[in-house]
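Next up: just one chain, as structure tokens, the form predicted alone.
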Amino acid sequence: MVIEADRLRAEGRDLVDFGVGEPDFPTPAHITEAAITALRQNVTKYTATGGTRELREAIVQAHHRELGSGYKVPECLATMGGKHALFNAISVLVDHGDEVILPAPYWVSFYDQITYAGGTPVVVQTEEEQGFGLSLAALEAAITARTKVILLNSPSNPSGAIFTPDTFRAVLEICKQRGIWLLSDECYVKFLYDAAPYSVASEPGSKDFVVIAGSLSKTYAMTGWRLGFALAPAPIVKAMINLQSHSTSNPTSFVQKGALAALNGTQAPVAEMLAEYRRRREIIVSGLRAIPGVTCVMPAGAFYAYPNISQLLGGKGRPATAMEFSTRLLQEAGVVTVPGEAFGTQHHLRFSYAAAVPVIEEGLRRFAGFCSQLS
């Protein structure tokens, strides 16, 4: 879809961007200062693999204040972006043969990761009418004695869904009574709109089942920066550490120091992105609603809205699947989605409310439009 829209935007057309998962705010200025700072003092050479004991001491201490985690320096390193944090942690824990559960609607990554790794992804679909929660049930039945790894991601890319801390306490007991790794993606931890942010990590006895993977990307508007983290026991740290020091090396120096700004410094412009967020959602989950034959849960966090667009696929005229509709979507309407087929779902759109609003509206218009034609 990507492909697709670029050609389209070279032709000139005006497009409606729902399709990029990135926030639209620009990165806190301080944090910007801070990397400019570093390279004019020529902070532009090799750091530590694992970044410097500086930025490892600050990711511990936030992840400890804000989620009451307690991890100590050696449990911990700095990343390539959250995505590297999880290539590496998947690559470490899943050998060939293993099996990894992965609730859908999943992060595209996820599944591309655990085969690549030699792993087998098996798919447990959650309950969209219970707001995409994870059924225990579903889950315990998914395990085999090939279980290697559990991998949740809440607030979830694409849904929008949160796993409460009881569903976390309660998967966390499974995996110690099974001997399986908890790998928890909070890439969208500190964005949620009715509930404290959360991490399992904190959980007493935790940390010999679990691995944080982390972002520093949505939080602080620094996707382009490229710097996430990982939180395990030493020893799994400590191989990641060395695949990373055969792949990419250490995290950009000059990036790790616009991270010790973000980590230590002011959290302000966090929650005002998340006000704003919070705006935003209830114009296109409202928009989306109004649509006949669209159906939509409300995103408990992150900034997607993942409609269910069912009754209007199939019969005469209609798209047959969600990859033809958003396809037809494209190029009739000129709003750009990502289909359902690349999250573990049929019926479904993503959509992303990380744009102004006035753009929200107007793709709103457009979706809305597209939709009364195949009625």
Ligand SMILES: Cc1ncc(COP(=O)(O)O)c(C=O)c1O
Given for the second form:
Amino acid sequence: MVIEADRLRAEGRDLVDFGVGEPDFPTPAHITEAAITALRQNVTKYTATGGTRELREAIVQAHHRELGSGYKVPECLATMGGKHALFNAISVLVDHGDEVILPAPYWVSFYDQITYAGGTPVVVQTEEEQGFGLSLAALEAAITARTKVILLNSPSNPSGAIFTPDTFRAVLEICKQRGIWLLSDECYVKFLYDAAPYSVASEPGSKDFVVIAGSLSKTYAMTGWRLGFALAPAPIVKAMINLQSHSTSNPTSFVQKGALAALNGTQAPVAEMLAEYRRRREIIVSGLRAIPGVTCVMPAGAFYAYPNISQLLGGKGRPATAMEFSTRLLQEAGVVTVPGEAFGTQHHLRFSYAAAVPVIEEGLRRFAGFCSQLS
Ligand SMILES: Cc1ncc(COP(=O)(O)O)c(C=O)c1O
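Coords for the form predicted in complex with the named molecule, given the form predicted alone:
What follows is the whole complex; the chain from before opens it.
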């Protein structure tokens, strides 16, 4: 869809873009200033592969302060983005023939990273009517002797759904009993609307079974900076650093200084962004729900809405699949979305509402017009 959108844009088409999964806010100034100062001071050389000690300390302290974990520096490494943390973790944890349980809808890269590591993704559908909640019975039914990892992402890209602390605790218990790793992607953990941020790493006795992948990308509007991290038992961190040392080496030196300012500095910009996302969430979800044939679970976090369009699929003149729906929506109404097939479900579209309110309103108007021709 992105390629088609780029083609149409090059032709001069005016598009409303709900496709991009990144904040539309600038990086807060104090973070940018810290990196500029670092550049001026020639912080332009290699650092330790897993990040400077001061950054790793700042990461474990921030995670302790905000999410109640108890990691030490040897249990932490900085990476070039959250995706890189996940890639290193999956590469280290997953061997050929291992299975990784992946609740759907899932973020696209999980599936490919598992496959690339030689593993098999075992997809477990979540329950949309329960707000995309995870059925423990379905999860347990998917476990085999080859299950190595259960991968949870809360809040979720693409649904914005969260798994409750009770669900995390139950999954952790299963992991402890069966000797399975719980890989938790906390990319959107600070963007929660109705609940306090939660990490499974705050649970007593969790450390030996849990790997946390984190990112500064969305929290601090730093997607282009490429700074993420992982928290895990020291031998896993050591293996991840080894892998990193022979692939990317350290995260960019002056970016690490910006990251330090992000973690240690004021968190007010995060609260401001969250307040604005909340406002947009109300507008987009109520707009989507008002369209005949569209239903939408209220996202509990992140900045995505994941409406169900099954009532508008199939039959004369209608798209047969979400993919076809998304393509026609783009071509006929100039609205960019991502079809659910990319995330392992068949009847949804992902709308990112990291866009200004007038853009969201215009997109909703066009989307409603397109749907009305079909219903
Ligand atoms: C669920 C999820 N995890 C991880 C990432 C990785 O983010 P980054 O590599 O930019 O830190 C993303 C980015 O879209 C995401 O949506």
